[in-house]
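Given next, in structure tokens, is a single chain: the form predicted alone.
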Amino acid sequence: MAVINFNRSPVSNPDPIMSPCAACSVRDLSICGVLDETDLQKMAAIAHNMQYSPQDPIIDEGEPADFLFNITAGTVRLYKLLPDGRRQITGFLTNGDFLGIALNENYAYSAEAVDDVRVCRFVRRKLENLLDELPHLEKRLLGLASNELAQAQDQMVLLGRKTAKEKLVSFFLMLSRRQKEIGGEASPVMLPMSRSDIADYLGLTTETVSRTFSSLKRSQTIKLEEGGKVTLPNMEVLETIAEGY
């Protein structure tokens, strides 16, 4: 992994020789997964490697949607600010996810780094030109947009009539499924985000999230490990809780 200078703003990779796609560990998971070597070089030619430290903003709600991003490492939180100043986190993106798809000329949400994040950044106009040239790439991007819509619908259910315990367990299972999708293990799940982040995603208070963590730990439904890991000992029990049974 590249060494990140925490004292500097996000920077692009100045090395024009090494293709940003050459050793990408999430290539098969991302928008690039449908490209052959020739088309991949076209994609690499318009990509810029960027690095972000924790809390760094990546995009801001309302600003021109001039860039799109493919996340190659780390976790990004998406959020909107409510009229009363409260924050509603709408999702978390990680390796292989695509960020910045906009239905109009401006971003509809903000995004910032949860931990150390690396992305490939694309100028929107250049990527749109490449999509015109490569229809299979456009189809892949539409698929990613459909997944984003499905995730938003899942969150609506999550924020509905579920209890705090059901919401938190559902969140663990969602992270577990995502880890498996990107080639990891179902358990333990990694939690780079804070309790406050989880609360703002689940529509709960930070205190409620902390109490629910403690309750699940006492009942041995989960095990809290060092390094922000949560072990899920029995998936069947967790699925039952998540469904409200």
Second form
Protein chains: 2
Amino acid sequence: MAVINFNRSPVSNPDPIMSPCAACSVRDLSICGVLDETDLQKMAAIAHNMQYSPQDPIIDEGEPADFLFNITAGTVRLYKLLPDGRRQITGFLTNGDFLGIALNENYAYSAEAVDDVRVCRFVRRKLENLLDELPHLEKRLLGLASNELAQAQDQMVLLGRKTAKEKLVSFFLMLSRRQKEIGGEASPVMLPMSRSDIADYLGLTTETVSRTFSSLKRSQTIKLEEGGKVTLPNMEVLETIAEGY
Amino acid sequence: MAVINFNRSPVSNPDPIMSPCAACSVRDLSICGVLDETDLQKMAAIAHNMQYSPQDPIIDEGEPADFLFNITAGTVRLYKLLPDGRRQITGFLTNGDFLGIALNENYAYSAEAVDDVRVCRFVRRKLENLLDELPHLEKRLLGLASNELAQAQDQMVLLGRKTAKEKLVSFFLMLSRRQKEIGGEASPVMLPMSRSDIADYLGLTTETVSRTFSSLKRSQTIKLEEGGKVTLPNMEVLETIAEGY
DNA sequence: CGGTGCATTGATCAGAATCAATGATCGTGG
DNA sequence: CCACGATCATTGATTCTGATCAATGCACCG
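Switching conditions: you have the form predicted alone, so give me the form predicted together with the DNA.
Every chain and every other molecule in the complex is listed next, the one we just looked at coming first.
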């Protein structure tokens, strides 16, 4: 990476030469995984690296959807607000995730950095043009959208039909799976987001999240480590709880 | 891209079973709307018309995803079950809707006919082959997936953060919008599905749905007509309620 | 240190679930 | 054609999970 300023943000890197996609650490995780060297060049040509500090807005619901993003580091929360301030977090994105599949004229949701975030930003119009050239890429996007839809349905089951305990355990398992996918361990699980983020993701309040947390600790179902990490001692038990048996 | 234009078109077709795609009443609503005569032929070659009676299963979660469907008449419910029988309905599909965008090896959810349903069924493998030939079609699918994702996010807000009253009013508005899209009136809204279906879609119980229904009737917010139709006398008021102002 | 923001814990409340009964609708067969 | 049973919808009484209101604890930071 080129010189990076960690204090001021967002910071744009207008020079893609300095961050060649070929060496990108999340390339295989991301939509770029299907591209060969030539196509990568084309992607690189329309990409900008950017950074965000915790709580920085990345996109705003309702604004023209001019940019799309590949998350290369950190965690992003997607959310929608009701007029009175009630918030629903619809997902957390991490390494390799693509932000902006729902390509309408305007963004359908907002996104903020949870911790220090790096992204690869594309001008939407340019990426769309590239799609016509690279059918692989379009197929990949369709695959991603398909996965996201499946996830969204699981989340609907969680929100509509699971208890607080089931919700929280499902959440840990989701994080654990995701962590494995990006090449980490299944446990312990990192929790970069606040209790209030977790609550708004699970359709609960912070108090209920906190209480359920404590109750799971008491019953040894989970273990809270230094730095807010959570150890999952027995995946089978957790799976059973999450599915509500 | 991808703001899908649902053209108005008549929805009654005397005999879809015998009809070639060219005369298909939901063609413009469906993925087939982007195809010219030649391409339609190719679609027709891999399509089968089928019908289902109320409560008939159409696909089963976990089964190999061998078929994809275009709904040409009637209403379909998509749902997922927890092991103890709790059910979450993740969506209702009607004329022109495409069933099976989430293209994994196995179906991620089940689908049943709510009323009398007709579909155009495709062998998945064949449709996938056709996709490589018809880039228009692939784009259209991506657009559909994009729309579905946006809808799914709205549904998460509903399930996670709205009250029973807000949920029910949002549901009526969704049906009303959908009815307009397929060429009908905004009101009255048809309710082919049972209270229990509505409950499982909104993350409520039948009793709560019924009570909320009654309360909305009492306050003149809605009016219940013959045949279970619901008249929406004032859209602005309903929108306000649905968004929780 | 003291302040600020986040997390935890406690007490109470409320909205929706559950348990239970009654009412309406519809299809079937006598 | 009506009576019966079955299914679904409505309404009522009560319970309970999670929300709300409130206080305290804890960690980080100037």
